[in-house]
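One chain comes next, on its own, written as structure tokens: the form predicted on its own.
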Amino acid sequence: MDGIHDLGGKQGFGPVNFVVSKEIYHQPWQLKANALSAALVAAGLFNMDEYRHAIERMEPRHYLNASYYERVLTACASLCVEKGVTSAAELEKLAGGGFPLARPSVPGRHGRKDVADFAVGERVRVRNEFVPGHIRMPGYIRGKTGVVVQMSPPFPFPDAAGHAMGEEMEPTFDVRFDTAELWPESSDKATVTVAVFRSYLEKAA
């Protein structure tokens, strides 16, 4: 989905602020939120793609203003409500006020069965698709052409796994793009390598 979370290659956000610190958690609730997400995944309540998609579904203004661990907590709470573990009313009662949750999801999709594996050195194009549900393809490579440099072991296909449609295993291909292909006249001469699921690719003409 083209959400506010997909910031790769976008301009106007200024430099990334990076603070060198040994502190991972700055407040006790942050540690609890992170532990909660790990415990719920381990218990099988949801998988990592469902978790990522819940964060993607946050209201854009909430997403931009939320800290990392607030996004973690929002995703966990949203999925617990959606899977019937608790209710929005119960969360608001415990919080003593409003408790923002992720927006509703849409149906996912299965991987393509008509795509063969690609060979190292082969030129490929990323499909120019706009997917309303969960997808693990950065928007800046959509419709772009690159070269396969490596094939990786299969992983669950995100578009299905993120919607509880089962874990369809599919390989990813490391595709190397020229920056001039990704951002014409707006980049230094370099390359960018992205792991791309097979269903997102097609042979370049």
Contents of the next structure:
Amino acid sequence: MDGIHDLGGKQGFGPVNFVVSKEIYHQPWQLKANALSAALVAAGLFNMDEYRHAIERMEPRHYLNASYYERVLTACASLCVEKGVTSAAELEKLAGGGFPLARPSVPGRHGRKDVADFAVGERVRVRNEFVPGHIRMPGYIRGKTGVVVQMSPPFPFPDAAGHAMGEEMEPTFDVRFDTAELWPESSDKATVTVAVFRSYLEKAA
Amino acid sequence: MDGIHDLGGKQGFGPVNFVVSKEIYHQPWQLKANALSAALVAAGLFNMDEYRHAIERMEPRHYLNASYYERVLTACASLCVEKGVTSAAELEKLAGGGFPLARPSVPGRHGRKDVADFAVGERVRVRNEFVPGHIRMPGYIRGKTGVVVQMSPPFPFPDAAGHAMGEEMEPTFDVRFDTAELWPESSDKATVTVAVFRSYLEKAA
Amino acid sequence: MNSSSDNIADIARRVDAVEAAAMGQGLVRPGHLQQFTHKVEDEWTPAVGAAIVAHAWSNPAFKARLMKNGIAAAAELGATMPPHHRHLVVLENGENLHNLICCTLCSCTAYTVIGMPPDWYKDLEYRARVVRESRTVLREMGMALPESMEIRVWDTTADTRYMVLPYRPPHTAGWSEKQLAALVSKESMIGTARLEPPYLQPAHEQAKGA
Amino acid sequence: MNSSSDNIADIARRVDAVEAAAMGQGLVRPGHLQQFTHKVEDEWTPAVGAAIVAHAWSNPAFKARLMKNGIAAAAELGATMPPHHRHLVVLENGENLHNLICCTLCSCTAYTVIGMPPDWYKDLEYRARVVRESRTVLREMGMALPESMEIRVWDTTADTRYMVLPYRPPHTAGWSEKQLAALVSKESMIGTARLEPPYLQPAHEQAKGA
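For comparison with the form predicted on its own, would you give the structure of this protein in the form predicted in complex with the partner chain?
All chains and molecules follow, beginning with the one already shown.
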């Protein structure tokens, strides 16, 4: 989905608040939320793509205002409700107040069966696709051309796995893009390498 | 700029809260903020493009959280500070607390002198440009092809006017796009007509 | 957002602070608020646009002038537009054609003609969704258009201003301009409402105002 | 956001609510928090990655295995990765080559190897800006790279995980692996720090921790 979470290249943000610290959590609830997400994945209640998509489905203002661990918690709570572990009303009762959850999901999609693997060094183009469900293609590479630098072992295709449509295994290709291709005349000179699922790619013309 | 304000086509938002009401303002300060913006434009302190850009330059979280009239106020306050009418410290003193302002501007740009007018019925493409300053091209039409349906009288080119670089007059072209071109397989069937400045356009191949 | 973000001043006090600073520099005159209030409440109302619509429905020559040059034709009826609204384009609805106005980048409208923009027009939901999901959004807003109805969305990205000329309901043949104007709502000139059955609900305003 | 948004429960109570609901269904076992805390505090620390880096600097055959198959080589030193991290790619910095990791869509990292991601890595600013303005962002973060230094940014959009193999500082010739590992910070394995002069400031940690 073209959601608020898709931040790469978005302008208007200020400096990074770069603090080097050994402290991981600042409040006990942050540790607890993180532990909870790990336990629910380990228990098989949801997979990582469903988890990520539940975060993406948060109401856009809620997403931007929430801290990282509030997003973690909101995904866990939303999936617990959607999978029948509990109800929104029960959570609000237990919490003693409102409990904002993610917005509903839409159908996912299957991967393409008609795409062959790409070779290292091959020029590829990211398909000009607009997918309303879960997808791991950041908007800034849509339609852009890059070069394959390496291939991964097969992973579950996120657009299916994020909607509990099964583990369709396909490799990703680390595709290197020039920033001049991504944001012509409006970026620092560099390359950005993105791990792109095979189904998102086509041969460059 | 590819800012948070550029909302067209962004997914994840809920239903429109459609309330038919004759009430325009719900709090006296909203009317006062609106009156203030009108007075400052009339006084020539800033033009409409500077005003719009000051809203766009609000910190992204502030932008999304603020009501419409808080955005109006923040633009007025930011431009009053940037143009030397007052200082941030003075505003905070007068208001009795923090006063978040827009983030700083970057340089603007001039319009193109090498573009001829387009004819009604002509197919045009929106240039694949990434402009860090003020621009009135919504991101969803970048690189897209449409048909000119009419031409306007000349307006000040926003990318220059929004940075107080003068009134470079050029016409806009109402360009009609199919939603299937803008968001293939992921939009309702319709056309969207956008008023596009001449400098943003080129002949479609 | 900034170092003071934990202690942000009340919004009404922030407005007063900017007004005081601007007045101190002579940029805002005493009385400006009263003048602006008068304009918003008494001049820039949807009645201006409704009179234009009713006259266009009743007078084909006026309608032709309106479609050709909106600002000049509106001026015939005493309607004015601010200096930065340099063009008024009137979008005529048909029995099977529906026009709809939005502003995805901010919230621009021809406010001197159709009235100040409603809250929902300025909200993020309308701005984000209506260009991509016009039919869905209109249905959610209570107007389910048939598939045979062509939808044209207009995004107000420049200083051309748009207003919708609603489709004249068939049952209004012979009505006076005053009667016709009373039918025409702000929403119908934005394009989130139509005036003919089955779209116009008798209790429309109340039902939606909940 | 929803009808209850004006009265949102305290975040700690919301966490407890979900935990209670999950425990009630047997999805979360008693003791899971202690186990997770142990992993985060004692197992998934940057010391794991630092040992890998030091060994790779000291042992060319290990380095070759690490560059070829990160997970298998890391396992030689006892490092494990969670089941959904299916690939570990090690990115070797050079005297004139700098690699930098991010995750624009969420905040993925090889956390079992380089430690849990820092706050700033998860913040919107880093995610939004570092792919487009890497050199500027690094300079703002205190590391001004010369124009001659090539920058490669890696966006962790799939379940391949990346870690940076920092450039070995020239003055460390002859150091033991233990001495070398003590040099290697989490930031250097993300790519927001380098370890050789002039980039490494003696008072780096303190200066940035303000």
